[in-house]
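This document opens with one chain alone, in structure tokens, the form predicted on its own.
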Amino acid sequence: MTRSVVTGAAGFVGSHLAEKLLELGHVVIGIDNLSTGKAENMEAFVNDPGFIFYEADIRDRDSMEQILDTHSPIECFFHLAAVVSVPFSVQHPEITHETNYKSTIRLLSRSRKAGAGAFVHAGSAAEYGNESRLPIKEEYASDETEHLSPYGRTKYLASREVARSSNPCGVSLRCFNIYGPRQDPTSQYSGVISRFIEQALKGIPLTVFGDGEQTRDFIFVEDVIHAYLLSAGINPANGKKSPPKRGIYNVGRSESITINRLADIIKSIIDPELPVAHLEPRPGDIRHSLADISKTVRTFGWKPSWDMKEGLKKTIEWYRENPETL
């Protein structure tokens, strides 16, 4: 059986990833120091016989080590694990290198030793700094670029990184802004979308910061996962393999949305008649974002399919089943 590592495995993203792969037959080690992710992500699967999980942080280079020599050989290496704070980021830049970089470099020469074909790091649209250019393209980010954090400048040096190692295969996606179930609406750098849906449900207004004529590229959960497993060479519908991608990769819709038209989609769902509170804008907020993802189409053959209305349904009903999250 096919062993592929997921590290954040207990986050939003990765604990979506580790349930599919389970699904086509993975044998999967997940790894999570439950920082930030949550042990409920894992319920679905967590007593799967297939699933071996790890409360270790990606720093500890012996559980690192430990856990690879236990488990290897292993064939894919899916990296989500990270700092994702913007602020804790800023006040902790030390950390935020040695965890967004550093781990990650280290990761990637481990897993070689393990045997692994594909490494699949989260990158992130942060790595493009304020990009004025839409949409925006892949090699908008270079050295040169502005990072405005340095949770964005970790990202792109590991992402550039990844993608220029040839053995393991290295891939790393630059997601959007992601949204769907599991998404913590209380967490400080959650997602305009689970804010929004949080604070409808509950019957208050939903909060905007400045005009709502910011635009916004958003992408559902599914669709992401289907990104991760193509750019490792696992087709989504049945697990079948082919070579992975080697490179950098934007994942999102290219279409965008003002922040005022989604809290009408999402008011429209649950309740038209709350209000909206204009709020003041908050520093350093980018005006618009665009991905252009023309090349993930043309070379995974991936493209999304869930339209933003139904995704947001999906989303709203997975919250109104488990309320204990808001």
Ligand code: UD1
The other form holds:
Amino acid sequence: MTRSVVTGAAGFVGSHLAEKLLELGHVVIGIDNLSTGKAENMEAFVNDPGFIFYEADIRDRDSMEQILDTHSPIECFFHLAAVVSVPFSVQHPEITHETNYKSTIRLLSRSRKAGAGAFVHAGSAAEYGNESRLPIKEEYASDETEHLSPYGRTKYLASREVARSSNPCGVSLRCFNIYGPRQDPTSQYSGVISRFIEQALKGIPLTVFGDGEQTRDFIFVEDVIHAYLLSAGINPANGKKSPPKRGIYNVGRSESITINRLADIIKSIIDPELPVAHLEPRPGDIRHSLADISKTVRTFGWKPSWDMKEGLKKTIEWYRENPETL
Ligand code: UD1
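Switch from the form predicted on its own to the form predicted together with the named molecule and print that structure.
Let's see the whole complex now, leading with the same chain.
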């Protein structure tokens, strides 16, 4: 049986990845310190006999040693645990550096000892800073890029190192704006889609920052999970394996949508009469973001399959069924 590690297994994306790997018959070693991840995210699979969970911090070398010693050999190492909040990274640059950069480098090297064939790292569109050339190609992020936060900088540095590794084969996925079931809507800094859906279901005005003409490239979480699997050389349909391909890859739909249009679609699904409140623009916001995904499509044969409206309907349905998350 294939053994995979998922760090950040209690997070929004990590929990979907762990669940899918279990479905494909992997034994999954999940690691999460539950700082931003939540035990509830693992409810659907925590009792699966193939799932082994450790509440541990990736900065804690002894715990990581012990876990990897116990479960070697590992085939695929999916590394999603990180400081994920941009404002937190600004307030705590050292913790962010230790978590997002140093721990990633340590785990990359430790995963080699554990026999891993692939090491897939959660990169971020934040690695591009305020890039004005659109659509954004992978090579636009460089040492000269002015990152807008320690979050963006540490993700960039970690991706750069991961992509240099050929043993294990290092892959970093720079995901654009991910949305879907289990995304936490409750913080001021939560993703706009989770916030709009929460507001709409509560019947309160949707809060659009600025004129709402800024654009983003949103991608449904299931498409992201397929990208994680394919990049590790795993066929999402049947679990069959092929060699992974080292490098940095964008993951988005390569379609942009304005925040105003997004608000309209959510209203049209939940309640067309809902009011919209235009608030001050959010400081530090980038204006436009759009992924060039041609390298990802060419290399893995991956394609986003969820269009915006279908992905939003599925997400809304999930929040309706899980009102306690709102
Ligand atoms: C996203 C990431 C961030 C990363 C950045 C890199 C999320 C949650 N955040 O930020 O970690 O650094 O990409 O490119 O994925 N908006 C509203 N009303 C709201 C909330 C947001 O109008 O209530 C607007 C924002 O002003 C922004 C857009 O929606 O223009 C998207 O916001 P958000 O979901 O926070 O994502 P990013 O800003 O793209």
